[in-house]
Every structure is written in C-alpha cells, then in structure tokens.
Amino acid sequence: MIVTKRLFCAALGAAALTAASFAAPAQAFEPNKPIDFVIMAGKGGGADKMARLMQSIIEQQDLAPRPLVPINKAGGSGAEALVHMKGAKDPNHTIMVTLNSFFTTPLRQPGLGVDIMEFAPVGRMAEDTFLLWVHKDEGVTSFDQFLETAKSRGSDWVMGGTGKNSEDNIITDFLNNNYGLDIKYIPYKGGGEVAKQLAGQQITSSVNNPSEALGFYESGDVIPLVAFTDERLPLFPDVPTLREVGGDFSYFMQRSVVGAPGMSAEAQAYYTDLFSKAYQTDQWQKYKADKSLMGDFMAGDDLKAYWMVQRDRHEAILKASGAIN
C-alpha cells in the first residue's frame, strides 16, 4: 500500500488526537446537588454546633457550589447515623460530622456491620475537650469535694451525658471504677440537652464539652471542677487537669468530617480541600479558641492512622469497663 503524504499526516493527526484523549485528566468532582451533612448527635450539642458553623462558613465564604444540608441522626448513640451512611445511595453527596461514637458504637454493636475504615477520611477539624461540671448550688468547688460528696450520695449522684456507652459514659465509668464511686448515668440525645438538665438541677453533674456548657458557665449556673486534658485550658486557667489532682487520664473527642463508604477518590479530594479552606478561615480559628478546641487539620492516610489508634484505645477502654467482651 502506498501511503501519500496527505494520508500520513491525517493518520498522524488522528493518532495524536486519540493519545491526547486518553492522556487528558478525568474531570474533577464538583457537587451538582445539595450535600447531605449528617450529624451523629442531637441538636444543640458540640457536634451539632460545629456542623452548623461549618455550614455557615462554607455558605458565607461561597466555598461550595451547592449547599450543605444538616441532618441530625442521634439514635442508638450514633448507630442511626452510621447505618444511614453505610447505605447512602449517593456516597459522593453524603458526608458526616463524627463524635467518638464513630469508634465505640461499631465496637458495641457489631451486628451493624459497620467498618469505620471503609469511610472516606475527609478531614479532622479539631479535638474537643471535656470538663467535669456541677451546679453552683451543690456547694462543691473542688475535685476533692466532688469525690467526697459523690461517694456519700452513691447512686443518688446523677451524671447526665450524651448517649449510652458514649464518651460521657466512658468518663463516668472511669470515675466510678477509679475512685470508688457509684454515680448513676442517664443518657440524653445531645450535649445541649445535658447542659440544660444540669442548669435546671435535674441531674447532679455532667462532663460536657466547653461549647455545650459555656452559656451556663458564663451565667454562673454551673462550675467546672477539673479538665480531662493534658494541660490547663486557656479558657479556664484556674481549672486544674485531672493529672494535677492525682489522676492518670485524659480524653478528647474527635471532631472530623467523613465521607460515606464508596465515595470516589475525586469526591474525597474535593471535600478535603473544601474543609481545609473552612478550617483556615478566621471564623473557624476563632471558634476553636473560644470553645477550647485543640488539634490541627488532619486528612487522608494520616487521619485513617489516627482512627486505627483511637479505635484500639476505645476497644481497650470498653473492655476494661465491661461494656464489651
């Protein structure tokens, strides 16, 4: 076959076009409809407040082409949210704000069939902190007084917390097991409700996050006795850590955004970039400082490695308390 110059050039051009079409990068993901923003806790708690702040930052800064729609799913200490995420019909438009029930609920309820390592690690926005709170009318102003009073009242001393066998329950179990107490634990759907119950003296104490109890602290209704952190919190410089009063325990709450199992790599990259931008805003940094949130932004493989460490730690804590075998 004789190949003319014209035919050769045409063939070369077609080959180049074909090669270019294969070499072109895939179209980057961008949401084309509202994004389900699941919150695995009730309204008014730390996770809810954080999620709605992030939503407003993203909207105000015009960071996303479609809105984030908060959806509270508090049932079963986060089980409702985890099952919803696992069965998400559109993983690329379904994300969730987590608590530590992200670790504990699958351990406590293996029948859910939830493997947290299948979730997309979008970004850790912070680690939240815990303090022990009592109502001012209890007349208790120190951790030693708390121990003495709680021990004398036995199960009549009531700790309110978010969910059963949750973060608040874990801290309550620690206090009972390590200080000879018999505190009764009552679960509620959200930290905001717990704070209201303490301010109304329907419970005797709580281990609310600062963001949940701050309003009642500022009004003088509740008093922080001890912080479950490694160092004193700048917002509460006069409140000692548990380590300072002889304990050997600190505990933090993951505040991360995760994508539904099955989310594409392109969508995960998009949401990581989105929440990284939200993290860097003045509004988010001010919120972190005002609410005593700690920790830097974390994503990708680093966040998954963090999950593995936290899952193992919570498994050990739950086994020690008898919550799981």
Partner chain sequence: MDILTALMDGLWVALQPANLGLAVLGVVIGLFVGAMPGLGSVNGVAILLPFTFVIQEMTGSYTAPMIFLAAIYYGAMYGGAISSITLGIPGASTAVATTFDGRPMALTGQADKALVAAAVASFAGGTISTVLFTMFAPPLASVALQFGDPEIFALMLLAFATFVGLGGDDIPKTIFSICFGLVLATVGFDIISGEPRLIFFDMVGFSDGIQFLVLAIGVYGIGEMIWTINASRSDDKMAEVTITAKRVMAAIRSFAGAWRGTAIGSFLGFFVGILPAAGATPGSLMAYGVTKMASKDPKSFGKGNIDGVAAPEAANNSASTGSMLPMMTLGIPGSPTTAVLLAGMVIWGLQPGPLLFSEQPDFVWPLIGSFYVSNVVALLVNLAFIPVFLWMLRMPFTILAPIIFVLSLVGTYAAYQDMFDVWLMVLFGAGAFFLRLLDYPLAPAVLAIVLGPIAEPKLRQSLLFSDGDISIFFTRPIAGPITITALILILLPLIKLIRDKLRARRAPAG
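Given the form predicted alone above, produce the structure of the same protein in the form predicted together with the partner chain.
Since only the chain itself is given, any partners or molecules it might have are not part of what comes next.
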C-alpha cells in the first residue's frame, strides 16, 4: 500500500516535472552558476551600498537559484568596469549596477571602444537626487544668501565632490557658469568622504546625495539649501527646488542594472523579471523612501530610450564645460 502510494507520488512528480519543462519555454533561461554582479564604484559608496542591498534582498527573498557575487571595479570612473563588461566571457551571467559614469566615461574616453547601447537594459531601480549642502556655522540659510556669500569669497569657496567630470563636478560647473561664481572644486574618493569634509568644515559646500548627507543633516551639522530636482523631495519638504528659485536645471543619477553586451534575450528577460521583483519588495521601497530616491522601475526599450536622452544630455554638458570636443 505504502509502496504503491509512493510510486504514485513519484509518477505524479515526474509528470509534473515534464509538464513544467514543457510549459515554460518563455522562461527558458535560468542561471546555472553564480552571477557576477559588477559594481561600477568602490566599496562603501552609494552605488556599493545599493548593490549590496539588492544582493541581500534577492538572497533573503530567495528570488534567484544562484547567488549574486558583488565585484567592485572602481578604476577610472567606471572605465575598468565597462571594459570588464565588454569582455565578459559569459554575458548571460554578468550584470552590472551603474551610475551616470555609464554615460560620461565612454564619452570622455572614446578609446575604450565601449558603446553603451550594446548593453542589455535590465532595469532602472531608482534615480538618485542631489541637494546643495552647507555647514550650519556658515550662516547661510537660503540659496540667495549662498550666491551672495560664494560670490564675495571667490575661489575661497570650496565645493567638495566625487571626482573630475563626475555628477558633482557637472553641478558645480553649472553653478559657476550660470551665476558668475568662482567656486573651487576639489575631488574626493567618494560621497561619504565629501560629507565628512563638510561636517568638519574642511570644505564649504557639497552636492551630496541625500543618502550620503543624511546623518549630518539629522544631527544638524549641515543644512540643505536647494534641491536639483523638478519637485520638492518628500524628505525635505521645506527645501525649494532650483526651479523655484529661478534656475532652469535639474539633475538626477540613474541607479540601473545592465547586462553585459551579448546577453541573450531570454537572459535579459529573466534578469528584468528578477529585478522588478526586487524593486517591488518592501525593503527596496522603504530604502527608496528613506534615502529620498525617485524614479520608477524602467526596463527594455524604455530604458534604452532613457539612456539615449541621458547620453545626449551629458554630451552637451561635457562639451559646454570643455571636457570633450
């Protein structure tokens, strides 16, 4: 009796398995080895924190049959990561989390031979925002006061940022060119270090992401003056946008996951599905709200179209600042 029951179960199981394998040709791809999860920045920065959060969510919710293995490739504003992706031996198991250096680095270094349109658009997880921060002892509480003070101090007003021609440098150039300022820009290794330099008054202002400055904001050491967004941020309801104070400029940083060039359409569909599930988890939504991230999930052709717009915009910005011809 028992034997027959067991047999029956086994037969049923086998039937179910065959049925499943026939029924799922659309989801043909499943990772069969650990997935290389390349991070375009160093350990401890905003991109790294976010990548490790994604990895943890996928692990915790058991969303993927194989683990994601984070690899930091920070060299040359992402140049190293891009070249690594381009030469990936197994594109179906190689994905990367990107910043805006995804647009700027190939523009600045055409010698790399990287065309971002060859990358697989897996999913945009968020757009990070930028605010202008000053130390509370500076006695500056509004954007107008900032302009006045920065103008009177000339090149003694120091903006800390995260590398030459980085997102921070682009915003600083915008301020200098449009308001007749002469702010001195000093590049540091990462947004966290910039936040610390401002809290210690080693520099006079920064354009940190909220996630980087939040600790010192809550303790009252630094204050935000203006947000480089289109609408006010829910986390900082009293901080006006640059558009409100008369500027015509907003700037975001994409937090997208991309697949290596040459990834199959099936694999791309698999990863898009994986990251859209991760996007919908409570943890990701909470992180987005806590760190004042914007932007909805975006994938496939929409994401490629977004890349196209962003690349053109960065090309225009870099040309205007003289970084490229």
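If you're wondering where the values come from, they're calculated on a predicted model, not measured in any experiment. Only the largest set of C-alpha atoms that superpose within 1.5 Å between the two forms is called the rigid core. Positions refer to the first chain, counted from 1.
**Student:** Superposing on the rigid core, do we see a C-alpha displacement of 2 Å or more at K33 between the two forms?
**Tutor:** Shift at K33: 2 Å or more after core fit.
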